[in-house]
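Just one chain is shown here, as structure tokens, and it is the form predicted on its own.
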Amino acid sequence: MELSERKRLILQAIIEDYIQTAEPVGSRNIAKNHDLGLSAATIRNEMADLEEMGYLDKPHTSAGRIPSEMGYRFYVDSLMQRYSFTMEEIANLQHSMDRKFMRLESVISEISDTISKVTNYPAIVEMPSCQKSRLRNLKMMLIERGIVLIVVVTEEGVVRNKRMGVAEEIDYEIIDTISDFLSGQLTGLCADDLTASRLMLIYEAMAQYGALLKSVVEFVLDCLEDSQNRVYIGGASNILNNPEFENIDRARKFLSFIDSHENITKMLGTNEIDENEHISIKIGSENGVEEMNDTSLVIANYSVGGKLHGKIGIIGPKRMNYARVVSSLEVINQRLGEILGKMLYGED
């Protein structure tokens, strides 16, 4: 059934009073503050029909109500209104963005608690990466006898260092040698290139140093395979700022649920947006997962020079303030596109 003019004015002042106070909505709030030209006792006949609908529900301990799933999702999708940044909001929020990092890990790791910051509640942000995550670069250095430092960077900017142990009798300009061969024979190959076929070629035309080679090869190979769906988490106890979680069981479930990175990426993983949409909002048992009912996920994509791309989400009570929180990715998405393109490709 459509909803009338007049109920979605009703549903629409409760669950932004809800938003705000995190307490029942009673008539009376609405007939006080909100001009809709309505009494407390009418409003209060459309609040018991918009229950029976499914768009309310009613608290034991109450004689206001609060929004339902249904309710929220209606009002995510017909109701809410933008929320407009002022030029200072949008100003700060920029430059808590701009600050310059060696590593990918550091900026996606910053942005994290960034978002956190901004918005007051759990931020994720999945690192980038495209569908096969390739070597930019390989280089080993012999820092002191029997000890080889080796760096490995991703096309994404992933940087992973290892110290490994060698024969004592291997001296810098071997090193350096082999360092030269494999990175050659390595940067712009991904995971699945390194054939057993190919990685034969490889070992057999150094074979004196084939065991230091297949060690130095597994770790790359890690390294590429690891590099793809990681996630950083920033601000998780901010959830427990809201009344929501004062319950020590429900507030444990959750941050252990998403202290897990595979339970985050995961999740991400079976929230795809659709492509008419530039975000998605998910509401409670929307999101698929048991530990996320109480809460409501809205997710970004974001895009590094259509090359690489990644997701962006806040993670909040169902009560959350949704217009704020769009408003807060639209911004970010735009500003973390432009700060990794300018740091993986030198784009202005």
Second form
2 protein chains.
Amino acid sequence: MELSERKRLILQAIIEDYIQTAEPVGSRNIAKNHDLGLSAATIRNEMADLEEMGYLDKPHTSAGRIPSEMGYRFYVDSLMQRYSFTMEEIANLQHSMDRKFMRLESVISEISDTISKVTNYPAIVEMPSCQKSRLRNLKMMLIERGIVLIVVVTEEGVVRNKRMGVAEEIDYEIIDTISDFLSGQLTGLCADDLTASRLMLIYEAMAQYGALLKSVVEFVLDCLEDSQNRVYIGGASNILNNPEFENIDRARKFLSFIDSHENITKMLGTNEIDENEHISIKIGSENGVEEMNDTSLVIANYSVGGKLHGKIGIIGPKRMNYARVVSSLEVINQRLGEILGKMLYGED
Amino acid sequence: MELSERKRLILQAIIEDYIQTAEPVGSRNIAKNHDLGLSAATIRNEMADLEEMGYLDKPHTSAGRIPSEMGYRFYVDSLMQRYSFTMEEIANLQHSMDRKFMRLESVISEISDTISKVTNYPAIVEMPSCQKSRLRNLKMMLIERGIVLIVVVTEEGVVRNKRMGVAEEIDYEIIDTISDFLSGQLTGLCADDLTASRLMLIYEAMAQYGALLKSVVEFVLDCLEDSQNRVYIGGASNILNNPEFENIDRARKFLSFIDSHENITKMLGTNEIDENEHISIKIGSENGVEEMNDTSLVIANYSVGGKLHGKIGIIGPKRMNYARVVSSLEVINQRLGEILGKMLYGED
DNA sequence: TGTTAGCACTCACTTTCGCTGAGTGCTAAC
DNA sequence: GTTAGCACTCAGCGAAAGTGAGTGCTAACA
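Form predicted on its own already given; the form predicted in complex with the DNA follows:
Whole complex next, starting from this chain.
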């Protein structure tokens, strides 16, 4: 059954008031504060209808109404208007993200700070990763006698390195030879290409350095698989600004969930974003994580050069300023892509 | 004025009871639960003395006593006995730290998790850094046309890298030449050695690549100075397990302080550890940070190979299980040194 | 038939008030 | 010097009463 225009207006008014005040909203307030040209009694009738239809809940008989999950869902799908930032706000926002970044880590943690500052909710930022990366460069350098540094660059531009102990007698020339050999053998391949038989051939070709080769290949494999989908969490304490978390037990439950990167990773894993929309809103139980059933999750995909990608988002109470959060994520998302592009591919 | 043996025993009993229960402790309880062979009335007299001398406070007339900051200070300096872990506990603890670590970041964040799990307080771990590092290796590699990767290794074994855009026409050979030249010029130097005049000479020697040289040197300088003394914070939500933080405003104040890395860095900066002791305990206002005056800070120095060093520690309520915290930090601290040594210098 | 005013009713929240019990300080006796 | 006894204090708890925002229903009005 379709909602009448009037019901939609009333529902919207209720949800927006509730988002602002966190108090159950009553018919009188709607009549007074919104110019609907209706009396409280009429609104009461409509509210009774909306409740019956499942869009509103009542905490108890003599309180006002609050939106149900279904009410929020309808709101974000059909009623919500985008929050529009002023040009100035956008400029400030972008400016606050433009710093001299030396490391990927600092970009990511800076972005999570920015998100949490703008939205006033705890922010989540995933490190960029990729489905199936290929090796672009492999270089071994002798740092000092007995220690070699291995540098791996993937097709997507991710660089990683590792120090490794080697026999004392191995010198610069040997390392260069091994380095060139391995580089030639492995460049352009992805993890799946490195079959056992292929590796056998490689080890045999330079059998006297088998152990070293093995360690290096292991490291390369680890880089290509890059299983650690690390996430950064910023502004976790922001959650305490919301009256629904004044209960210390609830706050503790929330914060200790948030504290664990594993939990967040799992949560992101179970909440994939539809191909054809760039932002996904999960309201309450929709997020599929039982402990977090009374919070909403808003996440966006970002991507860099069409290869690397990850998610950014926020977690907050179901009563959340969805409009503002969505707009913030859009602005930040775009800039993040630009910053990472510049950083990883040197697009200046 | 010296404290009599009996006063010391009573003070210790009060502090330890209070640490356990978080409730003001009364004379009757001390008489009953501790085998001092004294009646409650006698203990009351002694408690009155201790209060007068400044070791105890009274929240209000008809409650028991709680330790004052001075009381805690005396306790940790003179009364506290070390908490002794069983061999099994130590083994478990060490085992939980021994994982396959690929990156410095994961070691650090793992350690901060371990500390917070063992102590049940929020943990702080500083990234290792060093006063004055020298360049050990510099290597530039052309990743693809137009992009060069710079790898810097310092004397202490810290490796950093950066991608940089270069002119299209620069090929492998040119990069190798530049790389060897710069490496020859800069290896063994520290940031202070790179005076303006010395840099001038370098730039002039290969004037046609002046801009590139400049960028590379800038990056090297940044690595050597390594101003970012990053910290990791783990288990922040643990603070909510302590009854003194059931007040939501206090919890918020604490958590939002903790949320900011800047705050923590500043706090660590103002709390140096005395040369001749490896662990420092700052009780309440002693930590010098006004917002954190009702919390205590316990920090330890760790060092790797005598060069790299940093701090680990915890923040908790003044009513803290100091004995256990100190012992935990000692065990963890030692293992951390071993793990980092293995990782950075390949001491297997 | 849709809208509105009026009224009785509900119920969370706040305030008040007295009670309880743990704890203290003082005094007098051992 | 130690202890028993007693009067006094005061936070915390729970019951009771009061307050007010909000609802549902009914009847009258346009």
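Positions refer to the first chain, counted from 1. Under this definition, the rigid core comprises the largest set of C-alpha atoms superposing within 1.5 Å between the forms. Small disclaimer: the values here were computed from a predicted structure and weren't measured.
- With the core superposed, A236 shows a C-alpha displacement below 2 Å between these two forms.
- After superposition on the rigid core, displacement of the C-alpha of K139 between these two forms amounts to 2 Å or more.
- Relative to the superposed rigid core, the position of the CA of K117 differs between these two forms by less than 2 Å.
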